[in-house]
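Next up is one chain by itself, shown in structure tokens, the form predicted alone.
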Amino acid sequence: MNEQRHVILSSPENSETPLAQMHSLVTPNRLFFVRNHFDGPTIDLASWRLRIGGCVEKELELTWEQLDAMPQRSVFATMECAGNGRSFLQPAVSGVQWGAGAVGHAEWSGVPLAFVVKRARLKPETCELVFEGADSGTETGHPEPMPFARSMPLAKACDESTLLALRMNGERLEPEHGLPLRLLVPGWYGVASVKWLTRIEAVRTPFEGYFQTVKYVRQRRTGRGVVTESVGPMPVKSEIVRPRDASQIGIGATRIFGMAWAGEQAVEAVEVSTDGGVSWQRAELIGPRAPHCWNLWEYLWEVVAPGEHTLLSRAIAADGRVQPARHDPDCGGYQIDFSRPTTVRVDPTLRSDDILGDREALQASLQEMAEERFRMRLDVELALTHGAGI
């Protein structure tokens, strides 16, 4: 069995998701894509403690062991990296230069994190909670050692689906996944869910940290000014995996085939436009709708008119958010989520006679959308500046 991650960068190690090795809608462990800021630690599980301080009435440490007993929750999520797609943006922005894939799917299980919250008592003046992890090292503007830590406030840390995972798709972490515990946080980008967890600090005023205001930030409009804040839930996003852009199709009926997520909300709908943004049509959603996760959809095109056609997705959250045109320049290089243009050319001598619901046709798709993903290099070694990152 060959199937592997393609890895970009060994140390430390950021690697895609070969989707083509894809059989169902959840990414296999082996494979889901693994974005690292510094070496991963090797870690002892026999000496391996949780630590849980600061602002609390009782602190607490915790094995592996004593954390798989406590209750355990399973939540299905898409996690996506905050630069998902940066490699489209025009002018071009400094960073890794993901293309539309890095992103995945897959069933967490562990303690909710509001359970040992609960145990160790918060005192009333807390404000917030730092997770930090094991994993440490320099990044540029910042030449001494720091680990990765990043912080969430209470009404996130408490919600019932955010979870300290011991599992991922009903198997032990991996240790590039964050071995022994990783916070998982459903709805939000992946950079808040820290792997190699060691600490949780319960703090009275807002945390600081490189990762927290310097890198993973984004401007933001108000009536009083511009203000920076850090990226946290997930915007509502959509993808066309087929037809590709660029390619040639036929005059008949033509599936057009993508993915969509909404972040913590389910995804309401999703619209397709084949003429350019100027009309748009509902697709049909495949599998249950629900919030953290993603869909598949289809829209079948029946295609009469020659020469060169612009298709376009646009996703709609159950809370009624719309993808948006075009990228939001206050992000930088985050929060890529506009509808990117595919371009197909119709050759009038070809025929198309397309079907929905055709699995093998689904499965095509899949495979078609990672060939092009695994071909794309991404670019590590680009300066990292503010604003940069995963």
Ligand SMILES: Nc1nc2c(c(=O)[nH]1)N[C@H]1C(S)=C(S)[C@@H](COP(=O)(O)O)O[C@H]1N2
Second form
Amino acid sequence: MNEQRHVILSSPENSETPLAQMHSLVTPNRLFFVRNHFDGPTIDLASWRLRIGGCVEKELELTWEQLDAMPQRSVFATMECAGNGRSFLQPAVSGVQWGAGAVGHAEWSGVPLAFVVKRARLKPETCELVFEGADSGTETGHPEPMPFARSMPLAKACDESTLLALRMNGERLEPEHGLPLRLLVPGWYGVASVKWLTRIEAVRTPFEGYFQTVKYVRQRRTGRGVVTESVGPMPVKSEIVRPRDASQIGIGATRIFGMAWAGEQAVEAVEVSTDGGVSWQRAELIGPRAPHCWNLWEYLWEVVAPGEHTLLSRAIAADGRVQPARHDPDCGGYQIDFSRPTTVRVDPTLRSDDILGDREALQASLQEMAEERFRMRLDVELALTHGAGI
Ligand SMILES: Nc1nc2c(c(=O)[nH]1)N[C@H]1C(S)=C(S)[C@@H](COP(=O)(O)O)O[C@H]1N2
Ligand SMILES: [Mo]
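I have the form predicted alone already, so could you send the form predicted in complex with the ligand?
Let us now look at the entire complex, which starts with that chain.
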């Protein structure tokens, strides 16, 4: 077990989920990517409080135990950093040089934010909520220390799936992921899900914090000219995880495997091209499709021709949006959602043993299917027969 997060920057930690080693739907907590702007704060749970104030009838101050005693809800949600994939942009764009792995999928549990907000009773003039973390520091162009803070419109904040999350995959949050409490905004880029949450402030005028007016912004062309807006919902996107780019494969069956997600929507379909985008075939989605959730997918490719092949995948969302072929320059170094080619070389002297090589993946999928359908684990031993059928 040498799986670990792939460190891009070590201080503060910025590290990726090792996607190439992923076999199951949920990303284990210890492998789930970490995106920190500042050093993680030291928090004493006994004295930690969540404070809710500003434009409210009743200010609240809650302990972890009080939050834990409130009605809980669990949400499966995929979280991606808006800068994920930045290292693939040409020309290069400054910022953390993420590969493909600043994304993960977990079961998040906690108190619906709406439940707590209702108790605080927002005054009618409230326009949005500001969420503040316990971490602080300086940023380029901002020499004074500031806390990590973001705001969100009321409608999304009060959506039943937006959580004050205490747990991730059934475990108390780990320090890197925001212990004791984080916001979880399903379907939105990770930047909205403020970690180490200490304060929620109801405000009368739009918040213009650094992480939504300077960083994590994109341009949009409108009838009234170009406007700058903060990134919000994640678009539709897919990744090919295996085979690896620049790898060598043999003649025979090769399993192309990856993930696809569509922000607040479910994934409708994934298509795969093995000829650089000339023709497209449907991939198989593994497991149920659901809003906020990525799908694992696979495509069994019968490899006959030697030489170089360019593989592409494109996802389609439930509302019909299709993953784009090119990066939108208006997005700068964010929202990097284009179909990125994976190039493989087929060596005619090799026989593909990919199915055998992917035995663990197949076993993991069978386990997952069994757990989903029958709520029990399977005790299976796989005998694989090199393409002669199972
Ligand atoms: N307090 C705080 N919250 C934060 C951040 C941060 O630096 N500080 N990073 C944000 C960003 S940009 C992302 S992508 C997610 C990443 O969450 P993770 O580290 O648990 O994967 O947390 C968000 N919440
Ligand atoms: Mo992010």
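All of these numbers come straight from a predicted model, not from anything done at the bench. Residue numbers count along the first chain shown, from 1. Between two forms, the rigid core is the largest collection of C-alphas that superpose within 1.5 Å.
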Rigid core fitted, then: does Thr63 show a CA shift of 2 angstroms or greater between these two forms?
no
Pro180: with the rigid core matched between these two forms, does its Cα shift 2 Å or more?
no
Residue shift check between these two forms, rigid core fit, Gln265 Cα at least 2 Å
no
